[in-house]
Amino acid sequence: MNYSYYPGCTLRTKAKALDVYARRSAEALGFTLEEIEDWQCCGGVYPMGSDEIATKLSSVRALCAAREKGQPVVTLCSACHHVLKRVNDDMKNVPKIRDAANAYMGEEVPYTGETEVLHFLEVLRDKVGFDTLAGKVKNPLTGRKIGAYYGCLLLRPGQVMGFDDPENPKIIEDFIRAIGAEPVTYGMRNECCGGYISLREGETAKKMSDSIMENAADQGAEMLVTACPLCMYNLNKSEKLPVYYFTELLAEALGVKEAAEA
């Protein structure tokens, strides 16, 4: 199956690994990520103002591009996924925003939220299937005790994101099992790492990340896995446990990690 792919800015800079391992893993699993042409930054933050339209237009353009191809749009970055999913919900359900955005866009056919927005993890769970993924693993990560770190943006607001149970998620734990490792459940896996305050209030963000790391280590985790470049940035400052993008472990398990790095 083909998917329209929205990489986002960070996957072209600090988070290249998240992108590269995903592309090669997708090939190994039999689906294609077709990068949207001339995509623009999503803004990284969902604008809460009901009269704020301009900063949502880049997301609407990407959603329209996927609609034109008749494909779902797939994201990897938690922030990009959050913004695209919430803007898509606006275009479905908030007439004031939908009408204003379409007036700006000037599309021949107004956009009304037709595109399905998926995170790569949702593709693995809902389209490929974790049982199928497990069957394609060549190098099971047996013996590794891995803590899933969700952060905020994948899960909340729960009714809009529809990603997993925001209070007790399991999709990343199920992914960890599928690649042969042992998931470690710990209480702070869906707590904020300090995210958007990391530049202005660095010490506070570090304390938040340290608490997450300590909680995971106390429960037996030897490493953490995440889908969020900003979470990766904050958690790595803690240096208490190694942190990996989930796509790197996926590529390793599928036996394509070295090819992705070449």
Given for the second form:
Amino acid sequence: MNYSYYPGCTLRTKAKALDVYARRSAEALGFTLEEIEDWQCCGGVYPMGSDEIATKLSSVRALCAAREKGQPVVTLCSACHHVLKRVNDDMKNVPKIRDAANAYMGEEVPYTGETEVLHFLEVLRDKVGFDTLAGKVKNPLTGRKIGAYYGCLLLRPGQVMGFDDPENPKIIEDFIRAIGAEPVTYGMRNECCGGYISLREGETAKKMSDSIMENAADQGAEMLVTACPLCMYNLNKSEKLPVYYFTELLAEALGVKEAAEA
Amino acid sequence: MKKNQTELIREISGVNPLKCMKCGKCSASCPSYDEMDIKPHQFVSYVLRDDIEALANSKSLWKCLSCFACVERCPRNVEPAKLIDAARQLVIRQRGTEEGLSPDEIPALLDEDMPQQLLVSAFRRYRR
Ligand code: SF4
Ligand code: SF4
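Since the structure above is the form predicted on its own, I would like to see how the form predicted together with the partner chain looks, so please show that one next.
So here's everything in the complex, that chain up top.
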């Protein structure tokens, strides 16, 4: 099965690693990420206002493009995923937003949230299956103690995101197990890294990242994995533990890391 | 008749503040609690009291991280983050704000590793 792929602005620039390792790994697992033509930036933050329409349209366009191809849309960046998933939910369930957005869009058939929005991790869990993934691992990352860092955007609000139990998630731990490493569970894995506040208030953000890192290290983690370029940036200010994109470890386990880097 | 500010906030946010039972769980969950002059649970009370001016002047508008912990953990599904965001929208739409981010500030804030995501997110949340 192939998927419509929405990379988002940062995966074309500062977070190329998140993207290239994912594409290669997908091929190794037997599916292709088909990049949506002319996708536009999601804006990074879900516009909460019930009368915010224009700010939701870039997401609606991507969702319509995927509908055209009859494919689910796959995301990698936590923020893109959050925005697309919530806008899709609005298009499905909030008539006021749906009608106004459709009036702008002028699609022949109004868009009503038909596209399935999947994070790459959900594809691994629900479409590929972690057992199948484990069977395809060539270089198990045996002995590596990895803390999953979820952050906010993949999980909350749980009712809309439907990603995992927002207070006690385990999808990334299961992923870590599937690639042969050892997951280290720690309490702060779903607390905020400071998000966009780090632009002007670095100290405040650093305090938050420091406590996450400390908590993970105390529990025995030797490294963290994330799906979010902004979490990566904020966590890296702490310098306590190395942080990797989950796709890099996936590519390594599947034996396609060098090929992806070439 | 022109809508009053309370009605506008309720409309933009879609929040019904009457559902709040003042348990304080939203504020207890908020990672920005220490930075906020008006705390998330208090936003609800200010709206109920029609004191929108205080909210418009609150620095909390610029401290919320959109982490949705308050939304997730509220036992009454009040979604206080939406009130904070609606108050911020009201300020930006009606009068603009000096607290907002100006493109002129950006060059001095950049560093080698900064992801584009940080800039687009900050502009969406802090625009003047
Ligand atoms: S958690 Fe919900 S019910 Fe409790 S104080 Fe906050 S808004 Fe009110
Ligand atoms: S969304 Fe904003 S108000 Fe709510 S818990 Fe997060 S930072 Fe606090």
